[in-house]
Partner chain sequence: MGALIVYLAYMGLQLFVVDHVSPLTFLFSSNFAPDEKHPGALVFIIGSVTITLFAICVGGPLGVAVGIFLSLLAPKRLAGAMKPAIEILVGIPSVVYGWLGLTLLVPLVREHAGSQTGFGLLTAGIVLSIMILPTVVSLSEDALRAVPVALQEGSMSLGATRWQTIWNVLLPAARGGLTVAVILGIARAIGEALAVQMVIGNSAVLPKGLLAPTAALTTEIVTDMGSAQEGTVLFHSLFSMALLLLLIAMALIFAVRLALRRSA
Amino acid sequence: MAAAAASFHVRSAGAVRRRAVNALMTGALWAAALSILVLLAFFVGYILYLGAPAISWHFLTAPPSEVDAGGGIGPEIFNSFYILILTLFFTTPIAMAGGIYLQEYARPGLFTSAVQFCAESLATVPSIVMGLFGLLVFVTMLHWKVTALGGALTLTLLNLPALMRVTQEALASVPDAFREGSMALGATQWQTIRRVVLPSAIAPLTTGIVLIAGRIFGETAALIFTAGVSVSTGRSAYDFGLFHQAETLSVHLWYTHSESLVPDAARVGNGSALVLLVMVLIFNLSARFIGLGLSRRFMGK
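Go ahead and give me the chain we just looked at alone, the form predicted alone.
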């Protein structure tokens, strides 16, 4: 009896310790998750507090001022979306084709290993180094000077590996049974990819593309050397030409806080930061909702 009682006491003490450790670790994980929400809320609230007084229709549509107060950020918002569209136009087909090849066609070998190594190496290049590369190639060697096209091509090189990896992971999430069922019905490999695999992976693909769009929208270092730190003088502020200076909102934010001579630089910088933050948050939220909607449409979820 004494031995049984002692054994029961030991088991009870062990169970209490396990429950205590479990409660402690659960609380720590909840605290870590909550801290992320608190930090995001504080960051957004602080930027909103600083930037909200600067926001007006004039500020969002007027061109910037070089020396006088009262300038806006209209051309910078336009250039941000313009370079974003150009970059996605170049990046998406190349990156998706590479991801499809690596996931669906590639077999282990020297060429596949070389492609993977090059993609991984390109992904580790800092954006400032990629900007210097764009300066040497597009600005100096090709004599384009600072242009929207040069900035878009530089961002294409910077974001190709990320979108290629997104494509691979999205295709890898499609069960092999889908491919086997399609081929068993007589479809070729390309028909299977086009009609079965890609529609099944459309939700993560779209989410990845929208998230990368947010990353492109907020890029600064690579564009300072390739797209310029001002809008083209003597031309329309909303210029669709490929070979004009195209200062984006993120570059304008950097320039305002570091180089600008306007007396209201703090107001312009804070307003620009708020607009940039709101746009990036919209990209992230859009990725979630678009991905969910496409998943329901194509997968019946």
Second form
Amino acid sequence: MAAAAASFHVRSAGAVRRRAVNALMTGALWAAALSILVLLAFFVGYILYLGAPAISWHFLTAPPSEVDAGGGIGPEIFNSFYILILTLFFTTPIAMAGGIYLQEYARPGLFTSAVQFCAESLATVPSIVMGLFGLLVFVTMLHWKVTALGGALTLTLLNLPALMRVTQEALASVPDAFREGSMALGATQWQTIRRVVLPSAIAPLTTGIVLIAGRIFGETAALIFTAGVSVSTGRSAYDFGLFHQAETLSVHLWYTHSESLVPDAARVGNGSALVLLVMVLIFNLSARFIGLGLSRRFMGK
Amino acid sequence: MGALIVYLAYMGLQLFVVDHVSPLTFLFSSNFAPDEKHPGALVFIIGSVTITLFAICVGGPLGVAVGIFLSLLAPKRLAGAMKPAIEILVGIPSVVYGWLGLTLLVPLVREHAGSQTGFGLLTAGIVLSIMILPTVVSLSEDALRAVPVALQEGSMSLGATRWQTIWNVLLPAARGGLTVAVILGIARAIGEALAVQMVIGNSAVLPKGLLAPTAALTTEIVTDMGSAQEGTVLFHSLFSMALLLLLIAMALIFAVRLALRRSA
Amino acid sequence: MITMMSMPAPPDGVLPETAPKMRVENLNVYYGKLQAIKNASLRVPKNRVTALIGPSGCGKSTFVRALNRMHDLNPSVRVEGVVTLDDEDIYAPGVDPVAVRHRIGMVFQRPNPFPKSIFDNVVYGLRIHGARGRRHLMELAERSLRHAALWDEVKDRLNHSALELSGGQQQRLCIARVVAVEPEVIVMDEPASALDPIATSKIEDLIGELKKDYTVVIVTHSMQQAARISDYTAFFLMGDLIETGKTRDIFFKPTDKRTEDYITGRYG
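Could you switch over to the form predicted in complex with the partner chain, since the one displayed so far is the form predicted alone?
Full assembly next; the chain just shown is listed first.
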């Protein structure tokens, strides 16, 4: 056995060095990967540590304060959901129509590649630039001032490409055999898409939409100049007015740090950061579970 | 998309057409004095480029390393745990990254790196490095997964170590996809506004080093847009900066296309 | 249906028996819970060609991948048993699989040249093992390419991409790449299955040459090919190694009924 181990073992100094490099780099790759996990765990723990003392029923429901301590984030949470729902309401039909067209109908050609190129470019437009565009169109040109609707429409532009992409990828994951099976029974292409392709793609589609919803929820830069940095001062803090200003929670976190005069800005910021993080976790987890549940129901696995 | 470009181009060019500011002044002067019709944006351009370079030099290799790990080395369970972790990192809003930078990194840099305030290029660069990680990780993982297993087997069967296989065969074979990963990381970094704005210090002066506070294109827009009067030189110059950012984004998309075409 | 009479005769003048270069004893391979190889034992004689035949899915490829520890790359595969090279167990604790693969090279079913130049492909293994110097590498590259009967076809375009070559040329390049690192055993997993008949016959001629210097184990789905090129044959069926022996014996007087059925075409 000793001889066996010796002859399969590294003989030259060069071979020893190559094995050492291999071991070293393997260790480095492991360290890099684990550092990401540690980083995330640390972030979550740290925000929890900072934010937990700030959380109370009062904080979560009370209106914010401009000057005095003791302000809450109730209307901001409401506005975040309100703008999220508005945005999804506009984005989903357009993005799905576009995605279905590109994936199922479009023939390769100048028009198709132009649409693809636009979608890709739109996807890399920085959100602050999109925010200025929204400012220009909705605030300045249409004279709406800063509004919930203007914010939602700006976010629609910002997230259209991503959702279109999600639709395309979800549809692409459906095997062609499903389509052929349906078409062979005499179904039209639209019937096939509606009754076979879309139901089969429902799991990745839902997962994708929920993940994007999480991103819309946390979007800030595009909203500062379109939906505003104050909550509505109308009849109620929980205001469904499309044309009222509507500061969201993420904008509030930024505003608290940079402009606000309240003495307890750190407390409000810590609490807001924690609520935002928890929401992101909820969106991610529910995306995962909804996706799993749906694919189990429709695909039998 | 067309409307967006036309509109921003129209607004962004007002500075040069209506206010008669020379584009050279805008691009190459470091004196930002819009009230005196001298809106030199060089400080912001340098700020944006520096923090982006920093982020890509730190976050790029780290991200590719994790991509390699996930596509080739990770045991199934660990990979299963890391996927959602990376999705969550993508999902964390940029203001929360900014807030973390503010409460965690700024004091750290102030006390240990010898900076007076803790705000500045270094802090912003670190925050951005973390923010681009998920983009680089998932794209480079995809790029490496696209390399046929046969190439890996061919190399290993010749007696190459795992690392030799990665370095000599897999990384070169995935070059196109890895380039795309880095370019999109750059795109994410240069366009980020709030997280940077919260930690860079926001002073329109040329930084004397990595520790000095300064500003970037995006942060200057965030800082001054709220108070800019419509039609002023300041207002117009902010739109010129937005146009510049848009042009950079489009140039990066072209670069992606080029990289993909060359690798195909 | 193929009858025994239509089978091509194995090489005339049966070569003298040689000592075993490799031995496999009680080999079991599992993919998760599924057992792909059941208790297989085989001797691989030195400087001879040993062919593994059997219907597709019978475990031939799984078996040869156990010969140079390629299964190590897939964590869901488990290998049990003893495989020796010159009486040393390659699965013994402390053995470096990289060193094993250095001594036992492999050629795959589909040609898998690296997306590099022809020259860089041939010298890849040499560089991996520390060889340097353009002139030195050039000499070794030429020798390996001549050995693989490819030199005349590529000598004027060594800097071109290997992907420009035809499928048959690519496969010979992969053989040259293995030969260059001078292993002791060359394992080939259906090396000609993706090639046309002319390219196939070139590969077969090459294998006849290679056995002067190397021990060759080849998986093939073609009985005719096994009969043409091999000295020894092993027949696999559903993970069992049914019968081994001299190729002439396996083809003309198989002892097992199942081998006979397969040889005469009764398994399709």
